[in-house]
Amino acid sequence: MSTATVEIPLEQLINLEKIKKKKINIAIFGHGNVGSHLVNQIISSKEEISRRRDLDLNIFAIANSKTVLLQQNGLSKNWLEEKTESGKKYIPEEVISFAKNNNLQNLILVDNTADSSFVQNYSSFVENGFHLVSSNKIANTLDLNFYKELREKLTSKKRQYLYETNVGAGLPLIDTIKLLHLSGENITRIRGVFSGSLSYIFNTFSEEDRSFSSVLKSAIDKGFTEPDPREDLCGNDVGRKLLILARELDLHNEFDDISIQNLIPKDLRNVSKEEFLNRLQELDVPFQIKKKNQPKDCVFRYVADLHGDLSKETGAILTVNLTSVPKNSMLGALKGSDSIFEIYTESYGDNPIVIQGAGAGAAVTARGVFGDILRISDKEHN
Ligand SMILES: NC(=O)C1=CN([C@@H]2O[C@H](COP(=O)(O)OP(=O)(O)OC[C@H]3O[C@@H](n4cnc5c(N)ncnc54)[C@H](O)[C@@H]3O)[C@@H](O)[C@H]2O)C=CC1
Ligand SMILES: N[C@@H](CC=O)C(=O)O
C-alpha cells in the first residue's frame, strides 16, 4: 500500500481559519459620548482580537435615536460618515428582521442611551436571540414585575443581560457584589460616592476657587455627567445605583423607597434642559454659601448608603445625601472623578473591601461594555 501526503493550498487553510472563527453580530443603538467610543475601540481592536481569540466581531447595526444603519459585513472605520450619508430613518423591529432576513446568528443588542422607552423593546429582542448588555441603567430601575419578568424571559430563551458599567462605570463592580452575594456572603452595607460626575464636581468646587456652575460645564464637558445632567444634580442617577446594588442583594425595593437629597433649585426642576443649561449661574450663590458654612478641613461628598437588615428581602434603608466629611477621610481623599464603594460583609468585619477608580467617562465606560460583550462572546458555541 502506497501512502502520499495531500498539500492543502495555503488560500485554502487561510480559509479554514476564516471558517473557524465565531462571529459575533453587535447591533449598537446609541452612539452618543459612550457609544462612539465603543465603535471605535471594536474596530481597532477587532484585528487583535481575531487573531488572539477566534472571534469576529461584527457591528452590523448602529443607530441613534433618529437614523439606523444596517451593514450585514460590519462597519468600516468611517461609519459616521457612512452613516450620516446613508442612515435611515427606523424602528427597532427593523433591526431584529434585519438579523433575521440574513440568517445572523450569535446577537448581542447594545443599548448606550439613557432612554426610558428604548428598554421596552428588550423583551422582543431576547425573544428574537439576542443577548443583552447596557450601560443604560433604567431597565433595572423601573418596576419590580418588569425588572423579573425580563430575567424570567432571559432565563427561558438561555440568553444573557450584562451591565457591569450600570454602576461605577468600567469599575469591576457588579461582577464582584454578584459574586460575594452568590457565594454565600453576608454583605451587610454598601456605602460611598456612586457618581462620578459629582465625585468630580465636589473633588473641584471643594479644592478650587471656582463658581459651581463653571465646575458643572467642565464635568458636562468631559463627558461625565448623564445627557441631561439634572439627572445626576436631582439624585437620581445616584438612586439608580443604589437601586440596582440593592437588587443585586435579591432585596425587594422600589425606586420610590431611596430617600434622595435633590440638588437642584426649586424653580430650575421642571424647565427644558436647554433653560436649564442656559441658567446654570443660578447655583453659584446657594453652593458658594453651602461651601463658606461648611466646618473647617471638612469637604463635601455626594453619599449613597444601602443599610439597615439586608438579610430581609424588605429590611434595606436606601438613601443619598450632600454630606461634609473630613478632608483626611478615605471619602474626603477621593481625586478626580474617582467614585470608590466601600463592601461591608459578614467575614470581612468592620474592614470593608474597596473599590475605587474613575467612576465616569465615555472611554472608561465604552470599555466595560466591550467587556461585557467579550464576556457573552466567548460563552457563545459556534
Ligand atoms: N458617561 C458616563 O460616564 C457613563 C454613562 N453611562 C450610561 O451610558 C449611557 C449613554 O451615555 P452617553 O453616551 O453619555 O449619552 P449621550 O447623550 O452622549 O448618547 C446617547 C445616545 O443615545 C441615542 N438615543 C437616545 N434615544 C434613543 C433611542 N430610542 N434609540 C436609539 N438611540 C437613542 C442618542 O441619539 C445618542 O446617540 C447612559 O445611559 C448613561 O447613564 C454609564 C456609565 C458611565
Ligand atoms: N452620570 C454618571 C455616569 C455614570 O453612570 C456619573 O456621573 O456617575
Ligand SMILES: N[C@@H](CC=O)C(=O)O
The other form holds:
Amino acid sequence: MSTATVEIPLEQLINLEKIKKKKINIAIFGHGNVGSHLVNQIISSKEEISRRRDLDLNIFAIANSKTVLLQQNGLSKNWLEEKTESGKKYIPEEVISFAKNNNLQNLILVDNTADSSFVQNYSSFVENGFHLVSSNKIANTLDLNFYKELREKLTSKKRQYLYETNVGAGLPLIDTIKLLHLSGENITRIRGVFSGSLSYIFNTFSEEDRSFSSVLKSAIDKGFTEPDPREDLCGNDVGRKLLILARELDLHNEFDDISIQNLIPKDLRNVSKEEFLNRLQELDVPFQIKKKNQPKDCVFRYVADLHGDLSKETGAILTVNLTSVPKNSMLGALKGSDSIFEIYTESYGDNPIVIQGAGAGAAVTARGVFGDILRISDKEHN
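Could you please show the structure of the form predicted alone, as a counterpart to the form predicted in complex with the named molecule just displayed?
Below: the lone chain, stripped of partners and molecules.
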C-alpha cells in the first residue's frame, strides 16, 4: 500500500508560523537618545525574540512632539529617514484610532519623552486597551489624585504600567522594592546616590585635585548631564526619584514635602543656559571651601534619604543633600557614574540590601525599557 506525501508550500508554512506567534503592537513616543536606542534595540533583536519567545514585536507608531510615522506592519532599519520623509503632524488620539481601524491587538504605549503634558494622555490610552511603559518620571510625581486615578483606571481595564527605569536606569530597583513591600517586609529606610551624573561629578571632584567647574565641564562633554546641567544640579530630578520610591511604599507624599538642597548659586538660577555655562567658574570657590572644610577621609556624595516612620502614610521624612561620607563606607566607595541604593528593612536589620550599577546612559535606560516591554509581552502571551 503506497502512502502519499503532501507538500505544504513554503509561503503557507511561513504564514502558519506567523499565526503561532503573538504579535505585540508598540507605539513609541519620543525618539531622542533613549527612544532611538530603544527602536534600534527592538529591530535588531526582533528575529531572536521571535525564535526564542514566539513573540512578534511590531512597532506600528513612532512619534516625537512634531510628527508621527504610522506603519501597520512595523518599522524598518531605515525608520528615521522614513519618518523624516513621511512623518505627519498629529494628535495622540490619531494613534489610538489607527490601532482601532487596523484591529491591532496586544497594545503597548511607550513614553520616552520628558513631556509633562503628554502624560495627560495615559488614561485615554489605557481606556483604549494599551498597557503603559515609561522612562518619563512625570506621571509618577504629579499630585496624588492623578497618581491614584491612573492606577484605578489601570485596575479597571486590567492593564499594566511598568516604569523600572524611572529610578536607577536599568537597575532592578523598583521591582525589588515592590516585591519586598507586597510580601509584607517592613522597609525602614531607603538611602543612596540616585543620580549617575551627580555621582560622576562628586566622585571625581572628591578624588582629584581639580576645580568644580572643570569636573562639571567634563561631565557635560561626556553626555552625563542634561543639556542644561542646572536640571541635575538643582536636585529636582533626584527628588522626583525619591518621591517615586516613597509612593511605592504607599506613602502619601507630594513633591513639596521633599527638602532638596539646590547646588546652584541663587544669582545663576534664572540666567540663560548660555550665560550659566559661561559663568561656571563662579561655582569653584564655594565648592573648594566645602571641600577644605569637610572631615578627614570623607568624600562628597549627593544623597537622597527616605526615613522616618514609614509604617504611617504621612510619617516619612524625605531629604536630598550634599553630604560628606567616610571613604570606606558603601556610599564613599562609589566609582565613576554608578548609582547605589541601600534598602534597610526590619528583617535585614543594620545590613541593607544594596543595589549598585550604571545609573545613567541612554543605552542602559533603553535596555531597561525594553525589559519592561518584554515583561508585559510575556504576560500577554500567556
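Residue numbers count along the first chain shown, from 1. These numbers were taken from a predicted model, which means no experiment stands behind them. Here the rigid core means the biggest group of C-alpha atoms that line up within 1.5 Å when the two forms are laid on top of each other.
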query = Is residue 286 among the residues whose Cα moves by 2 Å or more between these two forms after superposition of the rigid core?
reply = yes
ask   = Does residue 296 show a Cα shift reaching 2 Å between these two forms after rigid-core superposition?
value = yes
key: C-alpha of residue 328 moved at least 2 Å between these two forms on rigid core   = yes
